[in-house]
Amino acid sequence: MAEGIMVGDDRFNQSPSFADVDLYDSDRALKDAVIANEAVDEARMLAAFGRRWGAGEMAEHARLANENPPRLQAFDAKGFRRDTVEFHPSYHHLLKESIGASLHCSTWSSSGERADAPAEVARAARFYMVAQVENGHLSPMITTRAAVAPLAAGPKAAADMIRKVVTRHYDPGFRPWEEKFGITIGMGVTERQGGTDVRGAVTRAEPTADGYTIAGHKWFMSAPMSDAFVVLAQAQAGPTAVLVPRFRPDGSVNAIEYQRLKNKLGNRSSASAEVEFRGAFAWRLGEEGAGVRTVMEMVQLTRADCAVSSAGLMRAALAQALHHTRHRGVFGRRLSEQPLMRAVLADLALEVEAAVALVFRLARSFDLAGESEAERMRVRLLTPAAKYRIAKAAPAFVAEAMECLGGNGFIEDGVLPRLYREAPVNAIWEGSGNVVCLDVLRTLDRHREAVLAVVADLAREASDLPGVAATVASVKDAFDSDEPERAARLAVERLALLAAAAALRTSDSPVAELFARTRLLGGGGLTAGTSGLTPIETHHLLTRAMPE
């Protein structure tokens, strides 16, 4: 018989199967960022929360979910047009227990207005849970929240629908809204021929006695089960935001068609649809020509939640790593009592202390931007850099995890694989790499003062950690540069260092000085391991990620 190889009621030295887990008190991250952001009054609840999610039952909905993907019905067995999507049983209960828990409403009041701090922080916390069970059913969640300004600045029918959104009743029936007690709100911008460039969108949108009559084509729909979608189309006066419910208001279909779902790497779970909108009725949201304006509003929230769901697949992927090698033996020792293995995972931990410490410190922002200019220039400024900079670390850092479970994490049966397909997707939507970057950059072109203020603030706030001075320094240099452009990509992934060194920094992290001596001062290798971290730094990281 093999060495290491185990009989009779053993697991043939396999890690024991990682369910039941309460994703609130095993990681203490996450547990320190929300009293930290000034949400302890909310520790009670958050605690049940993780212990509902990180319930074995959610892990196995969410296999079910990713296993059996959504299908378009475009017509019935008559050949009338049907343009539904049929999801797998558990994708409703997820998504259920996500609007049960107000995940695309909680930051809202019943008429638009922002909920009182600290909803976002509260928020967040639930989100960053959640995505670590199943990411995919989260897309109407992001783009609900979103919806919700636009809404209460549209006629009185889309601001009546404020009410059916801020309920915690899902219900997935395909029926006129006013008929339904809750609803989700899908957005539809991209083009075929303009991607990223959506002042470039040729959908028109025709002006009628009681709305607009909307023609043309999207690439990209969000959650097309959606009762109700933001569509970004050109009207007279310019690009114009605008609310394409199902149905007309006499009840009958809308003409929207769907012409297929995207055959998509990961998010398998949720459904993206290519649609064409042949002369559907829609309400005006806001001024004409001032889409593109309502539009970026929307995803100023939907990029932070990118941020938030690419942290949480990061810790789950730490989890599975840690859980793994706590349990399985190798030359005579668990896995992760060899020293190689033991700098990988800490180097990981770091790394997650970082993420989290930086959406929630955003998250905080958020919450503060009502009354004061300067959080909301920190919302502004740090909400791209901050996607850019996790959304960017997601998946090397999901393969390293992955790595770390050897041929196991590999193989389709486990976890991993679908946190690797699903990893890439926060980095490419709401703005892809360059487009977040120019939009830093449009932002200090247009409030330079305030922007070298934000960076001067996370200077202070970071000042005593080693490397903060010079990473301010290459900040403003590259702000500088005589062709910005080329230089963003460095001062946006800078930025997003420092602001997360000072989010560790002001929250007392016991990380913080780790953070910054090998993150900003830098030293060490491309990969994970290679930080030259001390045995006692790298224990302590590990008893932070998950008590044993």
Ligand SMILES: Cc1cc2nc3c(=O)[nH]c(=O)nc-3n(C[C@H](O)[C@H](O)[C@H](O)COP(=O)(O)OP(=O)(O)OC[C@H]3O[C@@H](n4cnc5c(N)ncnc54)[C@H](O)[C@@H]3O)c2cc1C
The other form holds:
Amino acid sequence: MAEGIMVGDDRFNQSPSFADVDLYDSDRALKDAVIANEAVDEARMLAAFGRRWGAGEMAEHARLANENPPRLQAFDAKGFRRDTVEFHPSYHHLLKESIGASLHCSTWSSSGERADAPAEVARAARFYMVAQVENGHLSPMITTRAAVAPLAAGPKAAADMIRKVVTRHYDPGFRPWEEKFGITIGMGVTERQGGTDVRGAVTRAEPTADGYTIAGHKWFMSAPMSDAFVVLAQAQAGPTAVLVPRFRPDGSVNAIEYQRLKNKLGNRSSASAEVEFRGAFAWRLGEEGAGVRTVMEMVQLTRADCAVSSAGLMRAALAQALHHTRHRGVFGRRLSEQPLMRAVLADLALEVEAAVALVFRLARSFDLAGESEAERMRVRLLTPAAKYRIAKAAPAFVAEAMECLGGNGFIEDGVLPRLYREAPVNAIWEGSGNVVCLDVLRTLDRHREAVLAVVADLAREASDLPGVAATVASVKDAFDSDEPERAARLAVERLALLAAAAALRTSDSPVAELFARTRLLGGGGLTAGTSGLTPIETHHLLTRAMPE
Ligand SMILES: Cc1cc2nc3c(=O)[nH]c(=O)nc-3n(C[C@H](O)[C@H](O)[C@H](O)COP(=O)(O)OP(=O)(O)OC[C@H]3O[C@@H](n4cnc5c(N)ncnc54)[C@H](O)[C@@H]3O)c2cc1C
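Starting from the form predicted on its own above, please write out the structure of the form predicted together with this ligand.
Zooming out: every chain and molecule, the one shown earlier first.
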């Protein structure tokens, strides 16, 4: 050691570990949304849930599940097919927790009827908190919940499966579903030649004495360890939804072969398989030829989950940025006191406020859809719009939050790289950006009056906010365009912003006003920190975003 060089602890000015976070109590936007959407009776249980999932132990399970991705066991030692997937114990732990909390089924009764309000809002709150911790294991939660309605419409065996879905019991055993205490359901639609144009599916379904025989492939099928899969296949009358169980009714292993697991950018804790059906047994769900409708009903739920998941990712990234900047000093002040950093953080906080308000108001619409035609139309119109806007915003949002942590943000020891890798997939699966915009146009085409009534309702709810009139006019102009597809992205983006402003209007008025002024009226730049918020407005947003 050279003389004169001091040796000491130079680890000052690093933010402390961000563990044991209360995911409910520290999140004012979430609490406001729960109240605004009539789920206040759930608050106590949501608070306990937020503490449980915010515990450092859960964050560690999330890390381990992603650093130890699943492995396909295609064959056994003698070359016989196994087609099972091996997961890290932490993945199993996360699934056990989420299934124990009914994330896969709480919006359904045991007979497959929709559960009473506020089931959707309460689940969205839990889903949003879990998404802040780990997203990969949510895949079977999403598909299982979406599969319940088609199962209820299926033959007796399929309807019987619902009883196993709603047990809240995680049973990873490789056994026939009848012998298990709890089951999950996957979904196989996408094929090599196309995922969007599902009518072009080449997987065949041939009727047999007791069901159907399925032959063909699926290029993506997530959660391959599930007990059964809703699959789209071509039958005589056209695309048909079938339910392919892992085991045939006689107890033998069904002819489902996994070719390999995808090597994914993110979502690494979860398995997504390429699969061949080699004469697999299946039951039909619904009528022959009506499979596209079944799939579209399922993706309405899965798309809503994508929007909630992206809102959760954004919240997690924001919390990391706030925590770090409140502890890190530069030029003699904390980063969170530097005006330019405050402008960035406040803009990020405003985006999360809007995303949260939008997805929880949408969950309320799902809750009310059974009794209100207007709410049903909101679900139909605003689910793709919310997914479009929030899932598209998330990757850039997480990158900005990452930058708030400087170099540490880019390093795999922290959580930001995982959030960043996770963010894009919600925009791609369950209907990519263009596809969900086309879905909005399709709804407009079929239900023009009802769509315009939703827009009018949103306009009325947000009528006192700046920029609303111009936003409504631009949505309508785009809807009236001679080339609606060319204008669709703008229309859907503006529609989502309008819906977010209206949703914010029901909770915190100052936030609604700031959102409308900066996002509807515009005038700011393209990146966070360019909205021109005043110091008082910035303070309001940052105080709400997370207690000091
Ligand atoms: C991690 C992961 C897991 C997945 N898990 C599953 C699963 O469990 N089950 C399942 O069935 N699928 C799954 N998928 C597949 C996913 O749903 C599809 O990748 C997605 O629907 C897009 O289909 P595609 O890949 O065939 O793209 P394509 O259909 O080829 O689309 C490519 C691009 O073209 C755009 N496009 C399509 N049509 C139009 C049009 N008319 N005008 C303008 N643009 C258009 C799309 O928006 C997209 O951007 C998974 C995907 C990923 C990444």
